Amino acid sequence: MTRPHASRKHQVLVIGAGAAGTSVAASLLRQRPGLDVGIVEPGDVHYYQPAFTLVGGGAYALAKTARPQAATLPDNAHWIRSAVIELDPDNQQVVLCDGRRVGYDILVVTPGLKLDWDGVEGLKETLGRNGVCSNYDPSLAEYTWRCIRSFRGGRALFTQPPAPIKCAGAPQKIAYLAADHFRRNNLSSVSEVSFLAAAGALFSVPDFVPPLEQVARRHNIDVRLNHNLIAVDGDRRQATFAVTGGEGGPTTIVESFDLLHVTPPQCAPDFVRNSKLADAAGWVEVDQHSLQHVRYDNVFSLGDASSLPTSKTAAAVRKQSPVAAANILARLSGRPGDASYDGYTSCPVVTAYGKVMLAEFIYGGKVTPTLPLSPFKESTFYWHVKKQFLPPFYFDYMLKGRERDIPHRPQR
């Protein structure tokens, strides 16, 4: 069969230059400098997204989260400054927004996920005004801090949509920072802080639920589970939630607010969801250990767009990238890949200014700390790690494809 014409073909084609795509490409080229690697990425700026919560809490400058895309990509990779609109795995090609087709021997699908602002009625119309903010977009994170800083009492609501979402701890982190700021400014007595989450538990790993519930109680945060934000009326300052789990069945409630921090619903990009690579939920369907596609053995995926049953965090990518790179190089050499990912991820849960609880775990929710510190206690040390060590580690080590690491161990 004759394949459609491809304007160019690469040995390895990477879709997306976020944490996953950049680190994998850099690792491949560090280990095999002559490899022909193409990276499809339309954006000009690379953000260190884990710091957005600190930006929203007034503890970090937005400018420090950003670097030019050209400065973060591997020097010997081919940057294709365009966006993918279609995946054609049967012909080993991708289609770009300008109609060009690019071929590949190996495809690495790492485009991140889609923030579905339209998934909440009325949200897009009021974002960035009327006290409606979100740390999930760099253009909005500084407005979160303006809302918190100017708050003088009333009702502050913080929401979390159904999983999966990027960094599932982030929605409650900003609630803790806001409550701590209100306390420091003697506003606790005139403030009502609520955390409303669509999930049925405060955290996905049961061992971390009791200590986080203690944190919420200390901040006097009203935690309401099984509450999913479905509509916002910014002018009237009202938020509508679908409530499940009650004896009377699903219902809706309307809550007034003075400050509303929204975590939007999230899904895979359209071109992934509409492709033959997607599973029933729309994510790139890969083996959870090898990161190789279950039907197309020359396709790999990691990071937010993958079907991996773990949290979607940069820390997870940190452990996934070496596995993907090793298995890709093995396949290029005609050998079976034997590198395996155990599901490790971590979530530095900011519980107050100067305090972090570091949740680390693998598949099955097994707690696996890296350092000999209690994972269930708040730590000033981990605050400094998150704020001062991790950003340069991310830009100058992880994105360079360097992989030396400290092993994590099961909690005893």
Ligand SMILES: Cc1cc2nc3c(=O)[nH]c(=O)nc-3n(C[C@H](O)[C@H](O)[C@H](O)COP(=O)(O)OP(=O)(O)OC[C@H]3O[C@@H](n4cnc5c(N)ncnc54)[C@H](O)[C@@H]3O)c2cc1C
Second form
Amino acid sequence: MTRPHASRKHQVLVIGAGAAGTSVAASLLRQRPGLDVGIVEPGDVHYYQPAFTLVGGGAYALAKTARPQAATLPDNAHWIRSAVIELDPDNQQVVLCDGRRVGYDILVVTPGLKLDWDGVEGLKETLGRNGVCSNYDPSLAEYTWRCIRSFRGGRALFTQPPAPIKCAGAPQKIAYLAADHFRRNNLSSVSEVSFLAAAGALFSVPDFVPPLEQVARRHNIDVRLNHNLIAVDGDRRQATFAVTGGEGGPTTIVESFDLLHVTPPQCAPDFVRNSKLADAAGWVEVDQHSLQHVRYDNVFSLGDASSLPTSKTAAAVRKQSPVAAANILARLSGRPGDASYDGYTSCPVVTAYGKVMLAEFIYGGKVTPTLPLSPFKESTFYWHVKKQFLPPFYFDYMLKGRERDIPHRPQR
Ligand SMILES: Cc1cc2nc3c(=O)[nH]c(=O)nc-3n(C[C@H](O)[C@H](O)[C@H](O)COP(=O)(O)OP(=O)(O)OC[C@H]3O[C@@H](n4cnc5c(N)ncnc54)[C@H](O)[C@@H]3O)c2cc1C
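Right, and the form predicted in complex with the ligand of this protein, after the form predicted alone?
Once more the chain from above appears, this time first in line as the rest of the complex follows.
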């Protein structure tokens, strides 16, 4: 059977120029400057998403999280300013939203994940109004800070949907910042702060649960697990939660609020979910060590869109990107790739203004700090790392395909 006509073809085609797509493309071109790399990306702006939490807490300017896409893409990559709507791995092609087909020898699938705002009834209608805010969209993060700053007491609810989500610590970080802000403004006695999570534990790695529970207790935050936000009535300021795990079976409860910070449900993008590359849950099904697709060996994936069983963060991407680049270059040379990813991810859990607990771990939830500091202690040093060091490190080092690194080690 002949292939459908493709308007162009690249040796390596990358879908999505976020943290993962940009760093892999840059690494490939740094190591092999003559490589023909195409990147499909519809957006004009590249955001440093990890700082959105600080924007929502009033500790960082939104403008500093954004750089023009043209400035972050590698110079010698071909930018295809469009979006992919279909994957056709049997013909080694993707279909763009204008119907054009682009062919490839190697495909790198890095379109991130989909924020499913429609997954909570009534949410979209009231986002950015009625005290309903979210740090998960740059156009809304500043409204979070307005809500926190103008709060004069009452009920503040912070929600976390079922896993997986990007940066699983982000929903609680903003709860801690808000509670700390209320305390500093003598509002603690008139505020009731609740953190309601769909999960059955405050954090996915058991070792971090006790220290984080202590942080929540110190802030007097009422932590309610197995509570999944399913509907919001912004005008009446009411949120409905599905509650599981109770003795009487699943039920729903309605909570009133003055401030509601929502982390939306998250899933794989539709064109990935509906493709032959997806696993049963919709993510790009790759080997957890080689990052190579389990059925199509000329396809690789990393970052939020991948099936990698680790927490979805930019920190994880930093360790995945060199592995993907090495294995792609090996394949282009006709050799088997032997680079291997160990599941490293990290989450700088902001526990108050000026304080961060840096959770670093690999597959199996094994704690693996990079620096010889206790990972379970809140640290001012890590606050400065998060706020001052990591944003320029991301834009000017990681996105440029630079890979020198300090190794992480199992906690002794
Ligand atoms: C509030 C918040 C806090 C966070 N905190 C942290 C933190 O403290 N530490 C940390 O390490 N990480 C954090 N993260 C997570 C981190 O930002 C992501 O895990 C990381 O950006 C994932 O990289 P990615 O390349 O897979 O996806 P993204 O960086 O999201 O990039 C995906 C790219 O694909 C493009 N794209 C989408 N659809 C298509 C399509 N159809 N065709 C072509 N291109 C497409 C998008 O426009 C985008 O540019 C946080 C995220 C948020 C939202």
